[in-house]
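One chain comes next, on its own, written out as structure tokens in the form predicted alone.
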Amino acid sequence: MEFTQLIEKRRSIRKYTSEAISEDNIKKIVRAGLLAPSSRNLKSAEFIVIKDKEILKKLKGVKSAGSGFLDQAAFAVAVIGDSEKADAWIEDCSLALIYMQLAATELGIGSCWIQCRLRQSSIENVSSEQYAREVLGFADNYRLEAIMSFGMPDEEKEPCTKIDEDKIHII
């Protein structure tokens, strides 16, 4: 698949079948995240791969809305950044997330980015990051950018080919 076709085909998929994802494909997706560029090559992004259905069910509450489908995913990856290692941890994590999402698309696997940084959990006055830290147990110097869900698509979306030329400014 050509790159333009790949980015047009990538869509947020929130409905998954019960079909398992092979360990080989999970490794390919995570490897893509590891290959993403990072600021000053500090590689501040790290990945928590979640396959345990009970943990996925708990993580449904990581946001007040927009994460309720996590327990239907075959697996998810929480992408955390070491804020002591790099001031650009947000960018490092974001690049890793999109690389994993594009790798999944190429493999025919659906995915959805669940933004967690600066979001609230389903529990009042508990941030998404605090909630995820409690469930996943990552250290305080790590910050949560997002959780990406993955699974075999149980919905089909047309490729996104419409672009808004008004967003381009040439000076």
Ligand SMILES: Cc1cc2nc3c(=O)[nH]c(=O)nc-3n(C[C@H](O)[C@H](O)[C@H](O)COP(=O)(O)O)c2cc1C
The other form holds:
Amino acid sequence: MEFTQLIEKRRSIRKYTSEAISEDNIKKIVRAGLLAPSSRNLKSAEFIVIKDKEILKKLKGVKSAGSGFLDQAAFAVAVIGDSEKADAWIEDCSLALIYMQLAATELGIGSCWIQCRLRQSSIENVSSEQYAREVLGFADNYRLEAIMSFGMPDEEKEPCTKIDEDKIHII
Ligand SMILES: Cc1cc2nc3c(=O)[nH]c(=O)nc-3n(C[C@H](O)[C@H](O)[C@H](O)COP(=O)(O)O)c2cc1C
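Having seen the form predicted alone, I'd like the form predicted together with the named molecule now, please.
Let's see the whole complex now, leading with the same chain.
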């Protein structure tokens, strides 16, 4: 698929069939995340690949809203950044996330970004990060940017072709 077509085809897919995704495709997606550029090439982003249905079910509560479909996903990847390694861990993780989403799009796999940084979990006074740390068990120096859910699409969306010309400022 041409790059222009790929970025138009990329949409947030939140409904998934029960079809499994092959190990080969999971590896291709995570590899894309690892190939993303990073600040000073420090590669601060790390990837927790979650295939266990029980864990996906628990993770559904990582946000008070906007994560309810996680238990339907074939797998998900929590992208955590080593904040002691790089001050630009947010950017590093974000790039890894979008690379994974584009790789999934090319493979015909649906995905959705679930924002966790600065968000609250379904439990009062528990942040999304605290909640995920409890479920996934990552160390304090790792900060959670987002979780990307993946699955075979059970919804169809039009390619994204509309662009807001007024957001372009040429001087
Ligand atoms: C930084 C960021 C955070 C997002 N957080 C969520 C989220 O928590 N839950 C969700 O369902 N979608 C989330 N999305 C998906 C957006 O809602 C989606 O990208 C937007 O509505 C445009 O739709 P599209 O991706 O189909 O083009 C997020 C997307 C981005 C880039």
